[in-house]
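Read the single chain below, which is given as structure tokens and is the form predicted on its own.
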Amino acid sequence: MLVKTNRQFTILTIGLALVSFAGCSGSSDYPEAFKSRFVYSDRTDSLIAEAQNGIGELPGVKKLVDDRFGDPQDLMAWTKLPIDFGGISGKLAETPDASIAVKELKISFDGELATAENETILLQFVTGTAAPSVVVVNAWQPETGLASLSAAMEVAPAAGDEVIVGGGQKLVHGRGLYMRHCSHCHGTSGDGAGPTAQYLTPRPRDYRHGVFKFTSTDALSKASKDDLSRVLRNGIPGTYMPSFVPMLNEDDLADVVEYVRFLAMRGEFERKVVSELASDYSEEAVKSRRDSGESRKDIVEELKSFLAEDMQDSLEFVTDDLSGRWDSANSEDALVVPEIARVEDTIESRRIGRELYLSKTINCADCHGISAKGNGPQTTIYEENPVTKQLYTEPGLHDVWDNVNQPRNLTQGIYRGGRRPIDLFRRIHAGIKGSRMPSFKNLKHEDIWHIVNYVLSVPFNAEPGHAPVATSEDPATAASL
């Protein structure tokens, strides 16, 4: 492992030889052509050669992208980050004599340090003059924070540090475990692209846009460890998207979450430094440009004192947003809870909910249909592409992916974000991220129970609308929040 850092930000390289797993090696020595890799977005490749790949020693967005996150091969665990990398931190409790070979540390840990009988323990520092090495613990003391060294240091060290033991495991193993069972659908970058997805309709979600559609968090907030955990138990009915309960325990499940985030906040944050640079260089911007007059190496000037001078502050800007969005969506303020509990299942609310279906302000059956088979009228527009600003060639409504998502026929009874009241609730409350699905959170939360209850009773009810007959197997009466 390999501590790189400077001034803007603290990495950890983790090399892939750590896991071993079927189908592909973690060794950073395997032949090139087995190696797995990270691919860059196509807004990305829009960018001009220069803006792509850097001037001289400033870096482009590649390197900028790269530095941060590493390749498969060779992970990176940026520290800013709101991740679990995984690891015990601790920091030295004392400076030790410089004037003498330094073999001996004295450590205070945040957690305990847990070894086995003869595992060798390597001791990595994160902070201070010391940084990057590693260094290897012959002994260690738990009740004194002694540890040994098998070797005397060649600088000395301060107290204060920090070091970390077994840092990025958690990513390690969520790598080998989402290469193995989520990569063939979402793709080694989690782009959505791989080899299988041309078959599957919907779509794998493509991450790099750092949108999820089914949470529990409000419209402007991003999904929760908690929202990405309940899909990899649950599977998304109506889609290939399986339940993995069978094949991975609480540990693994929770190590391909950080994973999946991981690879959510690398596409998202190529996307954002790509918008800084977009709007002037750009392929088609410098294009306009020159037609204006300017010439192709002026721009290039242009663009090399930004990255000398302002792409630093744009970069602060985008890694605290990008890092205090990811980090609040697991807070209770994100979360959407009713402000009160369920109103009670009857036809009453019911026809109350039916209404506020059909009604103007609402009009969910413009999308969803009056018979809510979802086909609303909605389904047959052609929309304008937000990005291009074409039409685009089918008629529908699309999400950010540009798929088309036709609206859910709420007479078949599946929902893919779950069939719980509260799921329902949710979905009705804040929106479904990333599609045109929106957010209704100014609506009375008795009204919104209002429109689940009728939800659910759709696939019962012979004629949309007319007084159900409840059974026992009718889950909109059963089912409780």
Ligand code: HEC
Contents of the next structure:
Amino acid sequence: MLVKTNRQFTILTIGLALVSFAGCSGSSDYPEAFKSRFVYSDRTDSLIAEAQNGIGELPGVKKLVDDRFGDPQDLMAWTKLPIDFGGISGKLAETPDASIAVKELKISFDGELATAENETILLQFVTGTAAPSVVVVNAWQPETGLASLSAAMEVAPAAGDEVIVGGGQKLVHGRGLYMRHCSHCHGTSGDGAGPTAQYLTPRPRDYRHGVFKFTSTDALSKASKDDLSRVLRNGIPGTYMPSFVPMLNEDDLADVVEYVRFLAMRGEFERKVVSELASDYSEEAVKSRRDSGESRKDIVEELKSFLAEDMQDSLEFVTDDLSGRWDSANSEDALVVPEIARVEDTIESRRIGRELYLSKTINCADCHGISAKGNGPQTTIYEENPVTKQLYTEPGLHDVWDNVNQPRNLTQGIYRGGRRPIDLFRRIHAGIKGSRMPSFKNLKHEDIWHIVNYVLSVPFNAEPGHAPVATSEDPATAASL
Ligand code: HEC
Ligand code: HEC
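Next, give the form predicted in complex with this ligand, keeping in mind that what was shown is the form predicted on its own.
Next comes the full complex, this chain leading.
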């Protein structure tokens, strides 16, 4: 449910206590972790203090982020984001007579508002003049939609105003599960730096780039909710990322996925806001500006007018881009769907696939090697870090997280994004996002299938180029689309 509003930001405070988790088995291991706070990125910390903390009334990066996302103990539901925060939303059906004290409201809810007897219903205004106030409903008549309030409203609302009951429940539930099951690897803020992370290769994903590797969506799209829940169901084979089925049920999975998306959007928002400021207002940039004669006072004055004016436009752009892209990843248009069914897995198809694999235009071998062991020429070069412009100290390709990005050894038959032929089709079509495995979306779908047939045959061939048809026990060929 996305509560759309006309205001630029509607922010609901949904800070709820963690009461419901107390006493659950295992929670006693993490009482401190449960209380941990979000941290800011190193890039935020590299800005001058005024850019981090703001100037006078003008917010800097930290407040811009906190106002929209809050803190684990006091989460914000920024309704501009395409996140299902939970709760039932509705609209005021009639404008109450403002000449008398408003103690009754007529509301139509989008779903069924199930309430236990004597349960206090908290109704929060999301839009309109009464937003973001919360009123207490004493009695609720589902038949007529009439809510009797415990006290008269201070500001009279109007028909069409949006309200929500139980806002944030899903997110708070997702947070609890995340803190218990994920944060020791992925970190409270989703920075991939939990206490266990240092021992793991590959490192747990840092969500804050807003990039996930193994998706069913096209090369330019974000991960869909289905992609993230598939990762939680299956784990990531060949890594420490475990499967959470049957430990988590369907509702749990959905809620923890929303929380991961929330953390990813928080991180990405912070990154993008910092990017607006980093080139002129990082400590380093300001130092070199001062070396070339500018005064710090003038630089801060300039920053002040930047925060007051240009930053407002940037925020609007960043917000629309963020919510649009995360939303559209869930649409059917974003899904990679082969135009033709899998080409029959014959010796001939595998041979064509291998030729394409080795060809100079497609050149999978440049990274994965002629023998497909993940040892192509690209693994020995020294690359430049795109941000610092320095050479990395270790040879090989690097992903957007600056980790060494080893091309997969295809002779092992372990596929992190799933082993079904359709998974491999999508991997080749869309690439592996944030990694150096490129998208081959311009290839004919028939050719991608030939390559899939070849790749799936690699673990069963002693000699490269020798491609017998697999037996019926061969799980790779037995798996169907
Ligand atoms: C034991 C450590 C560990 C735990 C616990 C763990 N993860 Fe992971 N997770 C990893 C590692 C390692 C990776 C990176 C694998 C890779 O790069 O291929 C990862 C990757 C991911 C990804 C990225 C998928 C992609 O396509 O990029 C998501 C999403 C994720 N984990 C979510 C979770 C959630 C949610 C939980 C808790 C329910 C969780 N993880 C628990 C270690 C862990
Ligand atoms: C520029 C280097 C590069 C090229 C070219 C390249 N790959 Fe990759 N490939 C990688 C890297 C790096 C990874 C590991 C990515 C990761 O998991 O972070 C990878 C991973 C893979 C995987 C593993 C998928 C999974 O789910 O684990 C397959 C399969 C694969 N590549 C096939 C191919 C094929 C087929 C081609 C040619 C059509 C190709 N690659 C071209 C770098 C490359």
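Fair warning: this is a prediction, and the values are worked out from it, not measured in the lab. Between two forms, the rigid core is defined as the largest C-alpha subset superposing within 1.5 Å. Residue numbers count along the first chain shown, from 1.
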Discussion item. Please determine whether the C-alpha atom of N249 is displaced by 2 Å or more between these two forms following superposition on the rigid core.
Written reply: no
| field | Core-aligned C-alpha movement of S133 between these two forms, 2 Å or more | value | yes
Exercise. By the 2 angstroms cut-off, has the C-alpha of I236 moved between these two forms once the rigid core is superposed?
Worked result: no
